[in-house]
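The form predicted alone is given below as one chain in structure tokens.
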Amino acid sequence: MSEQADERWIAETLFDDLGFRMTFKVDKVLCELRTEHQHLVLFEQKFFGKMLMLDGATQISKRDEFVYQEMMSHVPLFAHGNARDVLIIGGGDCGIAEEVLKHKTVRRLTQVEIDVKVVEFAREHFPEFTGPAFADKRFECIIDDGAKYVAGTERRFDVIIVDSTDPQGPGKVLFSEKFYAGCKRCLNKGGVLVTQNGVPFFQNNELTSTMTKFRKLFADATCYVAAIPVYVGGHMAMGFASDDRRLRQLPVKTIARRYRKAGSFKTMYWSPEVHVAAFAQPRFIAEAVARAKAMPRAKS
């Protein structure tokens, strides 16, 4: 009895409004703190390994982090084909930064993270990501509000990756039309914006809302999908926006050629074939995107 009483289980509360929780038995709590912006807990779990939660929402697990990191970084960069200046909004653990820096075309990578505590904690607990990133002269980490940064910077970027939490707490503003307009403002011609848009099976409104806002700003607004086990609910959607409609319609041979030119670095989920197939949405997701696309686009 006493052994059971000492057990700690941590619940993901993201879907409380739907009436269920995903709960993880904790082997060991590695770090728990409340920063100026959010509650953070890092723990060891028997199956998933090291896991990070922010405000009750799972952010990353050691077991399957490669799926999210690879798909958020390699899809937009290989779709663009010659991204030299890249911006990451959020991403304080530096997992996506570490993947982006594998691309030889990238001359400068700027990461804007609102919470300095997340970066400090990541440098201690995720050295496998932060080490390569901070050691690379092309990488710059700025502690700032991402929405304010894209609204005011004079810099321009080929690819913007929004590695946000769900639309709650400090991440809520990163789902606003004003923020997306700021991203559009500082994208170079032919640039790509990619966003984290949750699990459509449970968060359909999140995807539809983003697609509606994208549709007002970009010539092409859609999403691609990836299956990430720790994010319960099936496919995760990544929003994809650009004024160049051709970027998401490239054939496997073109993506494969760009991959070879980049050095054919090792991946565990992404491949040229998966890249192209990821834009083939399950019908219920495609219908959500189509509903948003049916709305009139604002005049520029």
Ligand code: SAM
Given for the second form:
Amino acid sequence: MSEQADERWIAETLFDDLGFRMTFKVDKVLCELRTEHQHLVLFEQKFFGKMLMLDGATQISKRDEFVYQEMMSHVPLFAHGNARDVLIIGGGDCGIAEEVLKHKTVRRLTQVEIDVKVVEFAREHFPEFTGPAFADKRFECIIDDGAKYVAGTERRFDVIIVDSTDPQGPGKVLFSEKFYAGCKRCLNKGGVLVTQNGVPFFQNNELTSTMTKFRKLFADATCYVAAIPVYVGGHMAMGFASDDRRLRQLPVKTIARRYRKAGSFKTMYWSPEVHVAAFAQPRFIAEAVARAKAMPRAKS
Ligand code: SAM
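Please move on to the form predicted in complex with the named molecule, as the form predicted alone is already shown.
Full assembly next; the chain just shown is listed first.
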């Protein structure tokens, strides 16, 4: 690929250990800095629009953010059915917060994000997410390490959404058993935990590792999938843990009824049918989940 001298290409380096990179031709760098926690670059890209990268890993692209934000919020909330207190760990761009706040049952949404710079610049560059979130009195954003927060808070939640970076840098601790145990401690009876668990085609061990830890803590540990174009490698896995297996086996008609009750707000990827189908795992993903089955569960 011949590059003009003034062209800039930014590479996703998340898969360097696998020997490949996805690179994006940059139209304009909007912001690039090293925060206290990570390297942050926000740039305009011809096809994907605004893109955010943290420590060389793509976080969000304007063009396809709806897939991930909708699936990480509406699946746990409609599976739960009556979530009133919700916690987001990470989620700096507030895309998920904006989706969660569409649920009228939600009485309070707390977001714990480690990097104030991500929130500050999201307020400047992603007002379409941060605007509605910060305008909603149910929303509060706490700047703290999510692992520390779940270990120490007295608050309890019906749904916890871990919208983290990948297991590197500040995000690494959000894939630890100690963190998941902290989440379990903060969940109300009937609560649901969902986690961003990477693209199993490239990050298979990450999924098995999370499932192994979930199985020690929860009666039901599985994942659901969604295809997110900018997260290269096919399906992305979203970890799903609860103590009630029925929550992830609800039929379309139940999810559709809950969606109607919530006001059938507009979505571009999630639907009651997609919700149910997302738990149908491609065989190689089901095997990665099954490999964790053998682990003994911790005494609750
Ligand atoms: N949607 C993106 C994805 O799938 O990769 C992730 C969105 S969001 C940008 C990820 C957020 O997690 C970042 O803002 C990052 O600062 C935050 N984060 C990383 N480690 C954290 C920690 N230990 N506690 C709280 N937030 C953390």
